[in-house]
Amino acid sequence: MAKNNTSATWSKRLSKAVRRPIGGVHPDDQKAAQAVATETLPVPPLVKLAVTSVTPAGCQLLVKPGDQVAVGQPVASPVDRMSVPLHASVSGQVLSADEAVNINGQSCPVVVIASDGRQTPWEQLAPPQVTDFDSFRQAVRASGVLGLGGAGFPAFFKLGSAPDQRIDLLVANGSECEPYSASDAREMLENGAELLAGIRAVLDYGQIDRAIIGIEGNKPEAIRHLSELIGDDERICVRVLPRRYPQGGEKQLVYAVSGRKIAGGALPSAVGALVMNVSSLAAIAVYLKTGQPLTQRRITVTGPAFDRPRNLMVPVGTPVSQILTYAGGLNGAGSCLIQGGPMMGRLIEDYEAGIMKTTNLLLGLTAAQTKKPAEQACIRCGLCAEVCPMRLQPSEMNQLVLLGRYQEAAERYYMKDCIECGCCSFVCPAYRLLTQSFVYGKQQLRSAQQQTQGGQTK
């Protein structure tokens, strides 16, 4: 009879997502790792921090050659307004702090710890004193935890970026539309207390009326124990997502639970939606209840170049080479390792580099998959613009990037809208690299803005 009762409370707190996405491409899901339990890495003989910021502004080092550190303990302070800090993920010795190139191939001071194998935790953690929203932002920043579906961006300033509108709707982000990745889904189903607790703890401190947990429907076990877990609780419920990539992304999960619009260049705020991911929300409720701040995450390494799929719990700054020598190595000449989905990856060039914070997931692909076509003329077939999920106008847009008319693309086009999902790039029949030119023309933009702000200081 209880059995029969709580599937009956589940289903009641269970719904479809209201509107279906626009445009989006359906790729193989490749979902195979969402069974497979996480594992803890052994720790690992050193681990590479990369300090990077939201702004140039950045944070300071607090740390220096030779210092001992405990887990938990910041190496690296913001003293800006919009970034956080970073804490280690190991005991032992500082070995160095020096400019070094990260595993997103950018340069950034890098901390390096040789471990001692104790793991001894810092010994002023502690549970933060939290009374108002003030203070649960504070410690949501004091935390170190970011937007851990991959974007980065910090959770405590998606907390307080609107405080003139009225934000009523939370979504919890655990969509995971990208083939291949399963942290969040094991996330969901290892971690939901957690999960649900940092919901309500964003619901309670930030007045928020009611929580939607988006998921595609392609996560059937999470789907049913979080709405087992959820109960009778009638501010939060789950709320089964279409398979359609770029779900995740902020507009297409707003519009998809609650078919709010929000406008090219606005924020969710502006539709009185905070969204934030699964993973993140659970990381936050651990530090409130502990005091231990975000110094591991949870990584599905996956692809055919690996023997089978694995999700691995793994210390901030562990070398991608650490990771591959306990998955048992690539399989396969030419075979290479891409940090995040075939979407919206990046090769990894460098397998000594430390994975950061917003690292979810390392996929093996073969030598044979990551060949294709050469590019050729487009062929004005339309497809780019019927699987665009913003709406744009892709091949216009290239065509103005390759005769390096930047602005223009931004100005007539809303280049600057692009959410870089590649859902252009996979349909494209004469194999346009239309998404990697829309990444480089928004990055002549922002050189061109910075080089105009910098001589305005002079």
The other form holds:
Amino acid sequence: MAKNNTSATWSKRLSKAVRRPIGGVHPDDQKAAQAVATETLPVPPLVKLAVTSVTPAGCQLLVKPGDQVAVGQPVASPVDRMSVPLHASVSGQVLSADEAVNINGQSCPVVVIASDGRQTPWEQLAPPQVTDFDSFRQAVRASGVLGLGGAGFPAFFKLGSAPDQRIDLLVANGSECEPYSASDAREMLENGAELLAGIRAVLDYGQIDRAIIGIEGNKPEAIRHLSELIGDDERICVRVLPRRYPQGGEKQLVYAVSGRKIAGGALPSAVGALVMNVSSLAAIAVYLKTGQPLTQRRITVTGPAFDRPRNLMVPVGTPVSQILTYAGGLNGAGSCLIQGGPMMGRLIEDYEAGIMKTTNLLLGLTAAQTKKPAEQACIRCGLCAEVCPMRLQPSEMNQLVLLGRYQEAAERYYMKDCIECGCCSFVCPAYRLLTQSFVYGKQQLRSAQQQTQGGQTK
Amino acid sequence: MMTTGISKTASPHIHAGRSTSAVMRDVLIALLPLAIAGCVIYGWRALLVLAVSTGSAVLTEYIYEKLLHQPVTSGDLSAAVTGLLLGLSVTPLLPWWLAMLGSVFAVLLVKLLFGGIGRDFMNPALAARAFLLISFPKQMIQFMNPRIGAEQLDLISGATPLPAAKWSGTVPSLLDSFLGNKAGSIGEVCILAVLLGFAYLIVRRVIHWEVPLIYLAVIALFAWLWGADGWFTGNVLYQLLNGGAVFAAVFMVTDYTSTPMRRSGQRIFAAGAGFLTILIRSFGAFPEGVTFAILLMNLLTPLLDRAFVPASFGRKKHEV
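Okay, that was the form predicted on its own. Show me the form predicted together with the partner chain next.
Full complex below, order starting with the chain above.
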């Protein structure tokens, strides 16, 4: 990989041309929500804050039932190297803090807070003292910001700790390639100044040379608005990306704007790049300016099962049912609710679960849209491999997974490099569960690895 | 099969909407001009052969799956495609029971017994054609003159243009060769109709233009190289417009199941099939080499698939 590349050689390679995407598909855009201004959801009677962490048990609870909390007060703080704190999103009383199932279907501690409706801010909120890279990194961690595009990788951890590999390029991810999603587009339109402030802060404290905001061509207003805001700041520019899913994938995005290739399993830092979602960058700027950590986020509520598209500013932890009620409920029998886009999102099974920092879209799909015919035999048309942005061989990998030969799928066909974008399953004329089988195959590989490691330590 | 852990409700939640039967329907539509041209040129005999071959192919699959209590897959239309392809690649004078036998052979022996759609190790229609050619040579090489503009009333013609060219008989003009005003197989004679089908398949993105062109280009090259009057004297257009080369280029060399999955392998497949076609035409015992050339290359498909696995994005080969 690119270990010997110094930042100088990388910089020379940065040209204005946007690279043609590899593979990818063209699902119907459905971006009607982009034109809808954000409303603020009324304060919910209670919130359910799921305490997730990057490593198992990476956070400890700071509150117990009966405690009074205020908006912005930490309810959990990290004890590992990677996790970030979680803050109360309403003021009121802690009802419980027990193990429960979160919106992703995972079990974790969930802090339930009954709101007093007053939204009293925590008295200790104050802008952080930032003087150098280390204090900036600590501030970003304290803000509680995660990758708000949906991946949820802690923002501070991306900045790096011991910068042995110098980063020369910040890529602000505004591509938002999933159909229906619009929260990033609204962020760029409504919070453009904060976004640019966040970019400048990362450039300044991270000593990064320049930033590229990558936006798909289906967001002309955001492109125009940000270009005007940037003005003559030569460090920042907007690149218009072709409208193609999964253009917003980290590897696909960096390749498009810089031509640098991040191999499977590698991070953007391997090629001197740092990728951050536009909403995350804006949230960091808000924290630097006001000390207000991430306690609310913009959610797009849209899809054919809703009467109209909406963008809502919602406290983190708001139960899905509250948002559903506000939006008038799901129409049509058999309609379902997806968290995230139709290509990579997850079916929500428990409408009482609270939304998380990473929930950017609640998508109501009709039964007709999600109806999947039974799997048929592969006809070897090869379309799956043609649309794979990672240049994998889904058909062959699928066969091996079905035979339980996960190791071979990884070694011969690079299955671990699958980014689970769903393109292969989307186009497969035999309706084969390709992506789904790789998710499963990778899980099997991980648990096999954990078992052998566990055996060695005994 | 260990499929229990694969989630059926996991993402992606939407689909592009094109199914196997939609793809096969496109192939049937692309074959329509060929069938019409064949019926116009040779009349009711052509229609009978096509109807029997297509119908018995579909029926064979239906009965087999009913008897074995398997889900009936006739709805995916692939058996209909196989039957129609077989009918289009034989003489209009083929007795109806041989057309039926051919379709049963194609669908039952080559496709169903090897696991059904997607599992046939060679092109079922071509395999059946080879079977008929070897087992019933007399009935398979009797061709008829076109119904239209025929001065002579005798239907049976001794030879099609290719053997005529090979063993010096009378040969039709290039225009007649292109339009199909000659003796030959039902769907192969009218090159114009084949090109119409080709255009439709390209527009509908069922096949890629590259593979048929490579096949025909290699045929052209070696046809020119190994001319009847010595090196570099071959009549290229003649070799392309007569026999089943163009038909096979569009509908056989591009078959999904029996050819490699990746473009790299497909290119080698097409080039190899083109080379073997002319090798058999020029030096073999049969006047036409398309069938055997493609069947031979079909057998190499698993090897070609294994030989060209590209590295994933950003990696060099064999670095996992």
